[in-house]
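One chain follows as C-alpha cells, the form predicted on its own.
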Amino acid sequence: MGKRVLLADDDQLLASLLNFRLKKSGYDVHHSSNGKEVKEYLKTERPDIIVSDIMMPYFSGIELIDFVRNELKLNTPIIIISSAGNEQNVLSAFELGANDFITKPVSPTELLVRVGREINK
C-alpha cells in the first residue's frame, strides 16, 4: 500500500486531475470535498500528508491546519493549494504550521515533487 495522502479541495475538475495523478504515483488517495468530510475522516484515520485548499466549504484550509495541529496534535505534513494567494493568507497558513503552499493553476507534476519531498523528510 502507498503513503496515503488527504486530498481536500471542492474543485471537482482540479481534484479529479490530482487524485488520478497521486494514484498513478502510487499514491493511496482520499478525496473530500468540503471541511466537514476532512474532519469526519480525520476523527479515524491518519494520512501520511494533506493536501488543501484555503476555501472550502464548511471548515476553510486555515481552520483545518488549526485544527490538525492545535485540536488533534499531530505533526503531518500539509500543502496548502489556493488561488487565494495573497499574502494575508500565506502567512497565517505559515503561522498556523502549513509545510508549504502552492498558488492555483497548481501543476500536477509540482504538487508530485512537494508532496514527495515532505513525505520523505
Contents of the next structure:
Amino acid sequence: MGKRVLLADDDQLLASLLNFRLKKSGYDVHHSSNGKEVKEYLKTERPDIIVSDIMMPYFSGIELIDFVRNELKLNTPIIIISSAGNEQNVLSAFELGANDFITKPVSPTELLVRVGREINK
Amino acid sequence: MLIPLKQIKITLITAPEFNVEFLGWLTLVFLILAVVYFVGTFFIRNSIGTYNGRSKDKKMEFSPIISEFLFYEDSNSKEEKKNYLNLKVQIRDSIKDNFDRIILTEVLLDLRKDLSGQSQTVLIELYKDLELHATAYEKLSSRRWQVVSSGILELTAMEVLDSYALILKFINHRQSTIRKQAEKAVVTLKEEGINYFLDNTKYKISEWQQLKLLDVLRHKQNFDPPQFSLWLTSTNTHVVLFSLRLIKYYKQSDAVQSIITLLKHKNGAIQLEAIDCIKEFYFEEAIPTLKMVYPRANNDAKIAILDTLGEIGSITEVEFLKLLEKKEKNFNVKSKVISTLNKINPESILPTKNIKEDNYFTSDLVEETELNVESTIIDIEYEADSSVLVSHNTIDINESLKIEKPIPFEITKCGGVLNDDDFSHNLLIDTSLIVPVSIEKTEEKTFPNILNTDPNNSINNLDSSAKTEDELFIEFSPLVLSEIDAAIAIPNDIHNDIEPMFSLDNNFVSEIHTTDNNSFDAVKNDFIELDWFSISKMEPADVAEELNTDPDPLITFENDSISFSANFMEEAELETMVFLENIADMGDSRELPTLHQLLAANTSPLVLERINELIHKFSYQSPRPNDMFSSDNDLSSSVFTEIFNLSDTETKLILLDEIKSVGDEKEIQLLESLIENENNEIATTASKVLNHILAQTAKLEFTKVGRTNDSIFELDFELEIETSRSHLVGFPVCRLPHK
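Taking the form predicted on its own as the starting point, write out the structure of the form predicted in complex with the partner chain.
Whole complex next, starting from this chain.
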C-alpha cells in the first residue's frame, strides 16, 4: 500500500492527469473536486500528504489549510497548486502552514518530486 | 344654458372600436408565441446541457487515454506498451467523429495551458501526431472571423510550424482580432516572424499588442534578436516606436545616429522613446541635439530631456540649465530643471521656498545680545570719552547674530578717504543691517587704520584664535542722534554690495571679497564666545581705563579715524531713563502713580517726554491677563476694569453708573484710580460712586460679626519697584500693601 495522497482540484482534466501520474508512481490517490468533499474525507481519513489547488468551490485551499492545521490539528504536509502571479495567496498559504507550493502550468514530474520530498521529510 | 349629458362627447379619450370576434384568435396567437418561446428556450438549454454533458463525459473518457500517452515511457512493460498501442488505435478511430475530434482538441488545448515541461512537449506531439491541426487549417478559411481567430490560436498554441505560411496573410487583415492573433502567431512560430511582421505590418500596433509581442519574444528560447535599428526607418510610426522599445529591451546600442535623429521626430511618443534610449545607452553625443529640440518639445519631452541630461550631462550643461531655470514657467519642468542642476552640480541650488530667516532661529541669542549691549551702554556712559571702535577691516558677516536696534559706535576713518565734510552731521548707522563684528581691542589711544594695507591687519589673517581673542572686544557707546542725515547700511550680503555713503579704499573691499569662509567662521566663533556678561559688568572706571576716549568733541578725527562719542546725559538722568525702560517693558497701569511722581520730580525734557509716553501708554492699557485674575490684585478683581480702560468717555460714565448699581468693594481700587482722572466728569462721577460703594461696604462690615481684618492672608501685596532705585529723586521706596 503506497502513501496516501489527497488531491484536491476542481479541474477534472488536470486532476485526472496528476492522479494518473501519482498512481503510476505508487501513490494511493484520492481525488476531491471541491472543498466540501475534502472536508468530509478528512473527517474520516488521514492522508500522508495533501495536494490542493488554491481556488476551489465551497472551500478554498487557504481555508483547507486553516481547517487542517487549526481544527484538525494535523501536521500533514500540504502542497499548494497556484496560478502564476497569485503570490498573495501563496504567502497566506505559507502563513497558515502550507509546506510547499507549485505554480500552474504544472509539470507533473516536478509535482512528483515535491510530493516525494515532503513525504520523506 | 345646460347641455344634456348625452350630447357631451369627449373624442380624445374614446377607446378604439374592436371587433370582439377576433379576440379569441388573438389569444390563440399569443399562446402559440409563448409556447414557441418556452419550447425553444427549453430545447436550446437542453441541447447545450446535453452537449456539455456529452463533452464532459467524452473529456473524462479521453483523459486517461491522454494521460497514458503523456506518461508513456519506453521502459514500460510489454503489457503497457500493448495497451498504449491499443489506445492509439482507439483514439484514431474516435477522432474520425467530428464531435470526438473537437472534444479531443479542446482537451489537448486545455491541458496545454495547465501543463509544462516534458508533458507539454508530448502533448503537442500528440496533437500533431493525431493530425488535429488539419481541422485548424480548415478554420482559417472560414468566413467567420471568430472561427479564423480560434484556428490561428490553436495552431499557435500547438506550435504547428507549417501553418506559418498560411497565417502570414492575416498580418494585415482588416479585422483587428484576426490581425492581432496572426501577429502573435507569426512572431511565435518562427524566429524570423518578427522580421516579417515589422517589415510588412501596415496597421497600428497597440500598446497592449506590443507588450504581448514582447512577452512572446521574451519567452522564446534561443532567440537571437535581429538588429531592430533596421526598422527605425520604417514609414509605420508604430513600427519605429516598437523597434525603439525592442532596441532598448535588447540593449542594441549600435544605432546612435538613428536614435539621435529620432529626437526630432514629429511623433511625441517616438521622441520620448528615443530620449529614453539615449539615457539608457548613455549617448553623450546626443546632448547637443537634446538641447536643440528642448525649446520646441512638449512638457513630457522636456522633463525626459532634463532627466537624460541629468544622467549623461556634465558640468558644461549647467549654463544651459541655469538659463532654463530662469526661462521655464511650467512648475513641473522648472522643478525638473532645478533637480537636474543639482544632480549635475550637487547643491548648486538650495531650497528657497518657505525657508525662515536665520534671525528667526537666533532671535533669542539676539535678544540676549541686545540686553548685554544695553548694559554696556549704561556702563560706558559714565565716561564721557568712551568710544567704541568698529574697525571695518574686521567686519564679518555673522549670520546668526544681528543687532537690530541702532547701536551707536565709533567709526574709524578710512585712511585719507573720508573727509571732515563727509560728516558734517551726525550719522545714524543702520545697524539692522550691520552684523556685529569682530571689534578690535586696543590699548593705544589711536585705533588702527582700517585701510591699513598691512596684511596682518587683514581678516584673512585672523586664523589664529588666540590672537583674535586678544584683539577682540566690543563696546557700544550710546549715540542718540536727533537728526538723520546719512545712513550707512551694510547689508548682510557683504559679498555683493558694501556701499557705505563714504567711499572706502578698494583694498578694503577686495579684502572682504577675498576673505574665505574659514576666516569668517573664526571671527563668528570668537564673537559668539565673547564674554558679553563680563563686558556688561565692567566698572565705569575700568571702562575709562580701557577705552581711550576723547571727552570733548562728538566727532573727532584722529589717526585717520572718525570718532563718534556721546556724552549728553547725567548719571541720574540716565538711571531714570533706564528705570523708565524697565517700566515700559514690565510695567502696567499700576505704575501710573509712580510715573506721575517721576514726572513731577524730573526736569530733563528727554525723561519727561518718555514719562509722558508711558503715562499715555498705561492709561489705555488694561492690566496683564495674569494680574487680572490674580487674587493679589484688587484692581483686577473688578470686572469693570478691562472694559473701562477700553471704553470712551461716554461708555465710562455709563459703566460708572453700573458700578454704582451693582458694584462692591472690589471696585474701590478702580474708583480710587479714577478720581485722579484727567476728565473732570469721570473723576467727579467716580468720586460719587466711590462714596456710595464705601457707604454700602461699611454697612456690610458692620453686619459681619467676628470677622478679623488683620489676617495676613487677606493682605494684598503688590510687587514693588526695586529698592536699589530708591535714591532716585521723587521715587517711592516701597508701597504699603493694600488690604
